[in-house]
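The data below hold one chain only, encoded as structure tokens and taken in the form predicted alone.
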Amino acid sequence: MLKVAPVELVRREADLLLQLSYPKPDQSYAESTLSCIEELGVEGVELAKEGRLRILGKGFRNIVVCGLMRRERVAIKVRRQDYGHKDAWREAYMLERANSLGIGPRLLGQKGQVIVMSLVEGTDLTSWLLTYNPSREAAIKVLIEMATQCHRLDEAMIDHGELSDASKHVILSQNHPTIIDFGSASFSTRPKNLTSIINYIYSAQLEMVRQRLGLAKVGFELLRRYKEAFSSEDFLEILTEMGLLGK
């Protein structure tokens, strides 16, 4: 059973309050922290069995807890203490603009340097692939989805940034794919999301399952003219050279 302590607990056991400000325990910014949460509608953050708060992750930019918003389990994004900019609103509307294109955890909200989404739990993209060994159907199915919503992403010209190393950037839940964390992401011109994923599919990490999966490398010149224009038909041109579309 999950144990969840509300936030007036966690504003009244230092321990835990403490544990919102990472690497050092500041508190006046953790404080700070769960009054944002607070105020975003947060009831309360889960422990694990040590009775520490369930850490989902952590990166350079921000630790991720896991929290309880209006009988919902969420992913509570909060930026490191000695991390530059602690404001987080660039990273919500980049995650916003995404979610408009079907992308993405969904932006629950956000002030200052915590931002409150859909908790998306599941495997990353390269053990599901290696480990879990899926089904030819299922592998190309995720492939092309994975592939989609890079090509959603480059026509809106968002650039994800990060997209190159996929294992820490796409989950598979129920073997649908969500890409997370747009810290890096940005408006761009050049926008490189659907190279950044053909890059990673040929990387040499996956060569076994390509093998397995019958996938055939993409001409530079075709790719050059999707970068040109990101046009739909460039893009399953694409697919079907690859061999994850019926030629």
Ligand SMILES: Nc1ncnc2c1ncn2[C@@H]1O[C@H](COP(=O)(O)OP(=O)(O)OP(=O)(O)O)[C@@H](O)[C@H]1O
The other form holds:
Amino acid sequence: MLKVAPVELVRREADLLLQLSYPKPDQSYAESTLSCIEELGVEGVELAKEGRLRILGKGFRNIVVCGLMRRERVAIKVRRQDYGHKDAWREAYMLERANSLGIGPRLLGQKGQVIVMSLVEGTDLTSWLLTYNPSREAAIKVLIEMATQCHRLDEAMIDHGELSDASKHVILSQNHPTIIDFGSASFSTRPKNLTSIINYIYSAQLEMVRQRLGLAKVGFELLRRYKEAFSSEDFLEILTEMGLLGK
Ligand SMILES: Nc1ncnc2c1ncn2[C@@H]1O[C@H](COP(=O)(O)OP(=O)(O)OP(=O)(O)O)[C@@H](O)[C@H]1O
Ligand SMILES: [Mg+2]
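What would the structure be for the form predicted in complex with the named molecule, given that what you showed me was the form predicted alone?
Then the entire complex follows, led off by the chain already shown.
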């Protein structure tokens, strides 16, 4: 059963409220976080058990909790109290740009140190590839979709910035990959999304997967050409050379 604490209850219960200020339980930061959450239209936050918020993730810069907004379960990303740059406006802006390409969790709102977005429930890409034993067909479909999202970001000159370790920033949900965390994203004339995901696919940890899928390496010259213009022709040639698309 889903346990949700209404915003009003969180405000009254100091134990719950102070969990919104991490790592230091700072009353005024927690109160201002809750106000942002409320103003964005979130009705309540999910509890893992009595007295504990359900934490989806704790990163270097944020914690992510789960909430309810217009009957939809949502992810609420809150800047850590010890992170210097509190305002999340820029991250929300980059996520919105990605959303306009059909990429990333849906941005639902941002205020101050808080971003509300759609909840992506699933498994990280590496665990899915290594331990879920997807069929060859399913794995190839996911890698093509992943590469295509990266190519779209490259074309739009948006560099996600942290895709070389895709296990942390790609969530598989119903065999559909979603790129999360646009906190390090920036506009760049040299976006490295596709090249990062290729490096990830060719990393040592995925050797078994590569063998099982029969993937081949991409030539240096082709990659260099792709990075000059991010053309769709070069992109398709890369997929073909890797063995993701039939020749
Ligand atoms: N929209 C979402 N839906 C579900 N889970 C999410 C969502 N966004 C983030 N998470 C979870 O929270 C964790 C931390 O999120 P994120 O990487 O965005 O924060 P971060 O502070 O930037 O992390 P880091 O600094 O470690 O990169 C993720 O690894 C993921 O497990
Ligand atoms: Mg992150």
